[in-house]
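First comes one chain, alone, set out as structure tokens in the form predicted alone.
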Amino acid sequence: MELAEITKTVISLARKVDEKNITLTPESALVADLGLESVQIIEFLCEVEDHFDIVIGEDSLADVVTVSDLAELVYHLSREKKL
């Protein structure tokens, strides 16, 4: 699956939890522009994972500010994972 594709799978998935009704893209904040509590943060997560068959490590959010950057996480967790 191509960055592009993961993306906008990525930016469907959040607007499922997205309260605030905004429109989102590859620059969105997740926390900031969603404002989701930490347990919604979790339960998108585990959408996430379940939809892309992957596990997220904790260390690996550390960087993850925008879809963008949670999508380049789901790119590089699946291409490891192919190998």
Contents of the next structure:
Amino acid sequence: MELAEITKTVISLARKVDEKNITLTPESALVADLGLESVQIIEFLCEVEDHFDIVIGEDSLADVVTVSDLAELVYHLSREKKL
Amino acid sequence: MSLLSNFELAESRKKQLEGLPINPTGVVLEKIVSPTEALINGKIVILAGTNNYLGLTFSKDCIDAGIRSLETQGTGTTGSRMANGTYSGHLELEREIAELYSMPYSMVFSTGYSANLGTMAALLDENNAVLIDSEAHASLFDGCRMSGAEVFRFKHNDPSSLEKRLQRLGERANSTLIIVEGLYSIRGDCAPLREFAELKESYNSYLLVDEAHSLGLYGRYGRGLADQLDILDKTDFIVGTFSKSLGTIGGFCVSKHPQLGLFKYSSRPYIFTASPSPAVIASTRSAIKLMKEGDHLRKNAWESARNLHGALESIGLDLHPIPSPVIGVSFQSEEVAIQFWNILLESGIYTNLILPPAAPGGGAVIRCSVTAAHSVEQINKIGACFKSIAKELGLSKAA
Ligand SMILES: Cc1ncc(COP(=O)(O)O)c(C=O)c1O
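For the form predicted in complex with its partner chain instead of the form predicted alone, what are the coordinates?
Full assembly next; the chain just shown is listed first.
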């Protein structure tokens, strides 16, 4: 799957947990903009992992702020899996 | 950014808490009257928010053992277990814990927190993966971080979420540690340990169960939930604390793997801290004896648990459906929970208020816990207070 497509999918998964009903863009910040509590973030990440059939380590999340950061991480993890 | 700007978040949290009528993190127990009563704000209240599940904090045996030890061995060891801090009592306690579980080896740490740090730090390194329940205690996460292992969370108490991740890890599942608790401390829900144990067997992984809150309450001799569900033989490591049912302080790890005996050479949280004081060790040994023989204590604790759970359930409050000595009442609204908690305290009932982000599942939780030492009258009073406050705030079924 290409990055653009992954970004779209991540946005659609995030929409399910977006309580503030904001317009999500790749630049939306997961915590600050979506207003997610840590519990929801974990649920959301589990959804993302299950959708793409990957596992995301805690450490690799340190640099993830926006939807597009997460999409890039998913992109790399999905490619690693195929190699 | 200055170094001290790191405290901005803490500062804002502090301000928020101080703005409440009573700061839930600032409660002082001015005098302890008994295992179930204390003086707070000059008034005697019932303690329904401790971890004193077997009610042993004032046990004569434990106090006498502590006093004898203070008088004969002094106030502290002044050193590490690896230097001058191993007294025969420490070794006796380790032997007794191993014996309790019919396992070859156990290790005693200065706190439950350091037992988790110390176990994980010795057991894991960068090459291992960890699959940890998303609601596991902070000490388990901190232990993983300290070890450098790669950490993956799975959904709370969800075997299918765990299995998917074991599958995705492929061959790495062979060297993966699964970390869960027995009884969870906030909502009072138990882990589906049988299902987890089956998964660990089929993927050849390892299982660690933190019995911090289940010790004393579940299983034969109070050994915990893994024993109650008959999976001790499939559990690789059990960790626990002395600070809850046993009423003292300290922690342990016990294992069927003889390698646990080597942990002490590489476990920094074991080596670089002073060992528990001899009096604490002596009281803990007495408490373990009382726990082993404590079927009557368990019976009391469970009767109180079922009574209070039934009372709160009949009001229509949001509880975990299966009773346990930990009863967490969930609230959608943080404000309502804070108000409820305050009125409880003013009415003479101390409970724990858990606010987001610490509360599982969002929202806030008022955590009640009962002990073997609570009387029927005390439990009835707690139930009655909940009922009248729920009515006052328009939360009861009938309202
Ligand atoms: C699940 C769990 N593990 C470990 C600990 C740490 O134990 P202690 O407070 O005795 O250090 C606690 C309690 O605080 C806990 O709830």
